[in-house]
Every structure is written in structure tokens, then in C-alpha cells.
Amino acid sequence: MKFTVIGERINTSRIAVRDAVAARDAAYIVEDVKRQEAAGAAYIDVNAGARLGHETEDMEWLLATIQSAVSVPVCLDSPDPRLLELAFALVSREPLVNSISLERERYEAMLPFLKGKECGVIALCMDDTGLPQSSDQVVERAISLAGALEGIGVPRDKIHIDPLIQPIGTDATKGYMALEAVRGINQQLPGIRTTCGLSNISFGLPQRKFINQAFLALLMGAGLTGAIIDPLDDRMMATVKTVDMLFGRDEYCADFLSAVRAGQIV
């Protein structure tokens, strides 16, 4: 199974995206998502939450604009099951839903929404006590989330566990904790998928792209199967394609060689 890249760029918390959405600048959004797809995104994450009071209409417009431009599915990114219900009715391909957690309010709202839906699910290892403090705690939460989702009919291979990457700048153990968590999840829940918001690891530090790139290679080595990243970051995508090749997931090195010829790996 090749690494699953979830393109993070269509988020109205980014000023350029927020301005384009407010102006209904379809050309900007279309160009961006086409570039993400060409770079290797398997999903386009769509988050319309930053323009308060406009999330519903913005999500509707974004889905119509994006799905007419690319052939890859979307990742519906919102904590609001009412918005997700509306958005789910508008998707043309089976989406990812981002996300459920063990926080009581979100858990009790999201589980009924997800029951019976044909979709993948991102599940965050968060509960009402906050962020996990050890790899064992991450794995325990992953087991609970997987059990609940499988209990409502979500197949294991459609569950994407997010161990919640935390900044290494405030605690030097957080990188190793995440690596051990991914290994533990794969051992305890064979066949499940894992993903993360990778860039959290480098928050507050200089040269963040270099840190993120190195950490991605380590996480893939530990068994991470996907990440929410910027597909237009050439160095990051070079790492994805190179590590996939080295793990034997790129027959005859075809994807790697194609990327080199296209100038994506230099």
C-alpha cells in the first residue's frame, strides 16, 4: 500500500484561501487543487471553518469547485456533524471524514453520524483529559477508537488513526513517543491505517521544513501509512516517493523515476 497523502492546502485559516473563498475566486482554488493532485495527493482536505457564519455556504461552494476540477476524493474536515451531513450529501466519491475523537461531546455526536456511511475516518487519539502523554496511552486510545468504529460497521482498513504529533521544541521526547506509538498501533491493530498532522513536530523551531522531512522518513519507517501535508512541498513529496520506493511499494521505481523526469525530485 502506497503512502496516502492528504493535501492540506484548502483551509480557510490560510489567508490566501480565505480571500479566494470570500471572493468566490474559483480559478485560484482550481489551480491549487489541480497542482495538489498532480503532485501526488490522494485526497484534498477541505476545511471551511475559519469564516465564522459562512462555513456552510463556503463548504458547499468549495466542494462544487474542487470536485469539478480533480479526480481524487475529498477529506471533509470539520468537527460539526451537521455540516458534515450536508457535505457528505454533496460528495461524488467516497470521502475521508476528519475527525472523531474520544472527547465525549465529539464522540457522542460523531459516532451516530458515521454509522452506515461509506467513508474513511480519521480518528484522533484525544480524550477529555487532553493530549496523550505516552506512547502506551496513544495505543490504548487507538484501540478504543478502532473498537467503537468497527462496532458501527467501519472496516478496519478505512480507519486512519492519528496519534497526535506534539511539538518537540517543548519536550524532546515527543518525536520518539510518536514513533513508538505508530509501531504500537500497527502491532495491536494489524491492518489499520495511520495518519497525522506532521508539521506539529517542528512548531516554534527554525528550519521547519527540514525537521518535517526527516521526521516523515522516520515515521514511514515506523509504519505510518499517510499524512496531512502540503503536496506542493517538493522536498516532502520527494521523501514520500523515495521511501515508498525503498519499501518496495514502487514497482520498477516507476513513480520515483517519473518524479525525477518531471523535475519534482532534484
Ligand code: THG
Second form
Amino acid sequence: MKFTVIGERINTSRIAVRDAVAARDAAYIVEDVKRQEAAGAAYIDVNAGARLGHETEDMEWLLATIQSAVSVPVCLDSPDPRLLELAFALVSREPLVNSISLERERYEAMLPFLKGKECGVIALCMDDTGLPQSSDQVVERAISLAGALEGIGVPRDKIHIDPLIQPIGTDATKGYMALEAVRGINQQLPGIRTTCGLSNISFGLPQRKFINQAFLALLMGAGLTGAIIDPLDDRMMATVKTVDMLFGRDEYCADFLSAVRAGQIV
Ligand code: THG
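Moving on from the form predicted alone, please list the structure of the form predicted together with the ligand.
Let's see the whole complex now, leading with the same chain.
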């Protein structure tokens, strides 16, 4: 299966999106998500967390606006189980729910909510002690999360484990740790899916796009099945399409060649 691109742009932590949401500028959001869909996003991530006190109404408005504009499903992105539950009731296509974790409060609220729902789930390898400190610990947490989710009936291929990418700038082992974690997850939980945000790897460093792009190629090599990225970043998407092709997931190199013809790979 081709790599799953989750488009990250509809996030109120981005100034332009925050302004558009505050002004209820539907044209801006519609234009943005149409471009993400055209560029190959399989899901549109929607994160309304940055305007404090407005998360619920912003999420409702964004979902209505986005779902009238594109036919790809949304990825509901919030740490708040109540907001995810409210948002879930508003989706028109099977969503990805981002996210559950092993943090007690979130875990205990999310499991009963997810039971019996038709959706994909992103599961963060986070618990109440914080971020994982080794690739073995990521794999252990992935096994716990997968066990709990499969236990309530979520099929393995709808579980997307997020190993949680940590900055390389303050700990040189964090890149390799993530690569080992993805390999370990695939070995211990065959058929499971994996995803992550990339940008933490380059936190505090210059030339971040170059770091993120090289890291994505390495993660795909380790077996990562998807990522939360900017589908309008042509270089990042060129990496995705080229690696998909090199892994034999692009019959006759068709997608690669059409991206070249469209001027997206130059
Ligand atoms: N895992 C999961 N979900 C996530 C993350 C993750 N959701 C949120 C985040 N991390 C992924 N989403 C984004 C969205 C936007 C940006 C980065 C990650 C972004 N970053 C630019 C930067 O960091 O410089 C800002 C550029 C701008 O303002 O336009 O835009 O890890 N499961």
C-alpha cells in the first residue's frame, strides 16, 4: 500500500490558519484543503487547539467547511477526548482519530468511546511518565496500545502507532531510536500501521526542511507507513513518491512520472 500522507496544514498553531479561523474565512480554508487533496493527502488533519476557549466552535466550523470542500476524510487532532467525541459525531467519512495514548486519563476516556466505532486510531507511545526513553520502550508501549485497541475490536490495520519523534539537537541518539522503534513495531506487530509528525526531529536546528526530508526517507526505509506532513511541500512529497516507487509501490512508476509531468518533481 502507498504511503499515507496526512496533511498537517489545518492547525490553528499556524498563524495564517488561526487568522482565517478567527475571521471565519471559509474561502481560505477551502482553497487550502483542496490543494492538500490535489497534492495527495489521504487525510486532512484538523487541529483547533491553539485558540484557547474556542476549540469546540472552531473545530465544528472547520469540519463543516472542510467536508463541504473535499472528499478525503479528516484526521481529528486533539488531546481532549471530549472534543474528539464531539467532532466524531460531525464527520461525514470514516475518520482517523488522533489520538489515544497510555496516559491514564486519556486512555480511560478514549477506550470506551472508541469501542464499536468505525475509524482509524492514532496511538501515541506516551504514558504518565512522559516520552519513551528507548526504542524498546516504544515497542513495549506500542504492544500495550495495540492489545487494548484490538481488545475492543479495532482491527490491526486501523491502528496507527506514533513512536513520538524527539529532537536530535539535544540527544544524538533520537534519530536512530525512532528508526529502531519503527523496525521493532513492524516486527512485533506485523500488519500494524505507523505514523508520526516529523518536525520535532529538527527542533532548534537550522535548515529544518532538509533534516525532516532526509529523516522521512530513512523512516520509510524502516517501514513507516504514513506521516503527518505538509502535502504542499513539493520536496517532501517528491521524497514520498520516489521512495514509494523504489519500494515497488508505484506500478509502471506512474505516480512518479505524472508528478514530474505536473512539475512537482524538479
Ligand atoms: N503526532 C501526532 N499528531 C500531531 C503531531 C505528532 N499533530 C500535530 C503535530 N504533531 C503535526 N502537525 C503539524 C502542523 C503544522 C506544523 C507542524 C506540525 C507546522 N510547523 C512549522 C514549524 O514547526 O516551523 C510552522 C510553519 C508555519 O507556521 O506555517 O506548520 O507528532 N499524532
